[in-house]
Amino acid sequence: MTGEEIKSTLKTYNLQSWSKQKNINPISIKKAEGIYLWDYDDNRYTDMSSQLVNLNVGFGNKEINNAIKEQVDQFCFVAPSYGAESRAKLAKKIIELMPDTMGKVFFTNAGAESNENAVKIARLFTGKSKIFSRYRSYHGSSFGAGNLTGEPRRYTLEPGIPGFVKFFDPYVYREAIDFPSEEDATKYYLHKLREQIQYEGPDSVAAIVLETITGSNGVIIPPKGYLPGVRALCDEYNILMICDEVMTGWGRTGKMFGFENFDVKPDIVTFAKGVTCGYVPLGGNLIY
């Protein structure tokens, strides 16, 4: 097919996500390598976003390509009740990268699924039902993860699932209050979060879910002391701290995981994207 034929066929038969369909004009890609993509007219484009913030090693990585081919020749899939060398090696390697509070990996297919499983684990472990997450967050668009999400992409899921409670993240740059310091901002936001926990009933709150650094809603870095303060509130009220590292994991913040920049140890970490750099679908939960 030519590039124009591909574009025409896509526009006719494919519902393209996050796009108004009427005037959509996708670029047909013929090849890709490293950080570059080429269309069918041999125009070269630079990928400035790592696709969906996931292609950490770029296109066409030979080591990953060869590993996928080797696995396909052995078998493409085996049920979780069976042992697979690749699954065992990856689980061990991931746990070795984590702090000593993490003991096992539960593998999933994607980030949204990881976040939904984190909610289920928190509710089962604590026996409590309410889940706190932030308004400017994005945790996925499936029904459970979409209820965790705090930004407008959740609207189509509403009225949604009972028990999901939203609170504001510390967006100091756009706050109406002029704080003298980051520490003062942290004190204010933690006080409001404590107050909200108390009004929701600490005995009903199972988990607080946070993107370690807010991703698609502004790349909002928490002020000094904020994440340790959330950790302290979770410890005080027997609430699990869940860090969504789908975007920030696997080296995207200068550390292997974003939470390592803030001297905290979450109870559950969710991941996807960079763990395979988009070469195959994979996500997971890291738990104690």
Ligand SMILES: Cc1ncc(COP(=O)(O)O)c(C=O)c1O
Given for the second form:
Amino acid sequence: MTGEEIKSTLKTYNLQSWSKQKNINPISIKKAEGIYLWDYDDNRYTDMSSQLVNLNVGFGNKEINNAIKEQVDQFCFVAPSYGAESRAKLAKKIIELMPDTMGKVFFTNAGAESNENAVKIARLFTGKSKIFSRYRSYHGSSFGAGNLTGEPRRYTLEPGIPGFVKFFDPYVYREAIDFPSEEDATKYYLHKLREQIQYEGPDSVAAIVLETITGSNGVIIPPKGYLPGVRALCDEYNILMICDEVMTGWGRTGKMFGFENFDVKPDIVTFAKGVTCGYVPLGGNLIY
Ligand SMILES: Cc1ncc(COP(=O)(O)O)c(C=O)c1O
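What's the form predicted together with the named molecule like, now that we've got the form predicted on its own?
Starting with the chain above, the whole complex follows.
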């Protein structure tokens, strides 16, 4: 197929995510290597976003390609009740990278699924039902994760899941209040969060889900002391702190996971993207 044929076939037969279908104009890609992509006219493009902020090692990594081929030759699938060397090795490796508060990993296929499982685990573990998440957030597009999501990509899923409660994250840069310092902002936002927990009833709140650094809603770094403050509120009210590390995980913030920058230890960590850099679908939950 030529680049134009690929484009017109896709436009005819394929729904593209998050796009007004009429105006899509995908560049057909012939090859990709490192940080570069080439179209069918041999124009070279530099990938400035690591695709979906997931291609941390770039395109065409030979070691990964070979490992995938080896696995395909051994077997492509066995049910979770069987033992697979690749799953055993990866689970051990991931736990070794994590703080000592994490003991087990539960594998999924993507970030959204990881967040959905985190909610199920939190509800089962605490016996409580309400789940707090933030307006300025994206946690995935499946029904549960899409309801955790606070930004407008949530609207088509509404009316949403009962017990999912939204709160505002600290966005000091565009806040109407001119805070004298980051610490003052932190104090204000934690006070509002505490108030909201109290009004919702702490005995019914199972978990607070947050992106450690807000990703697709603006790359918003929390002000000093905010995440430890959320951790302290969680401890005070027996609420689980769930950090969505789907975008911030696997080295994207200078540490292996984003939360390591803020001196906090979450109760559940969700991950995807950089764990395989898009070479194969994979996500997961880390739990104690
Ligand atoms: C913070 C965050 N959580 C969850 C997701 C959903 O991940 P997936 O697309 O793998 O379902 C994304 C995807 O962009 C994300 O950025």
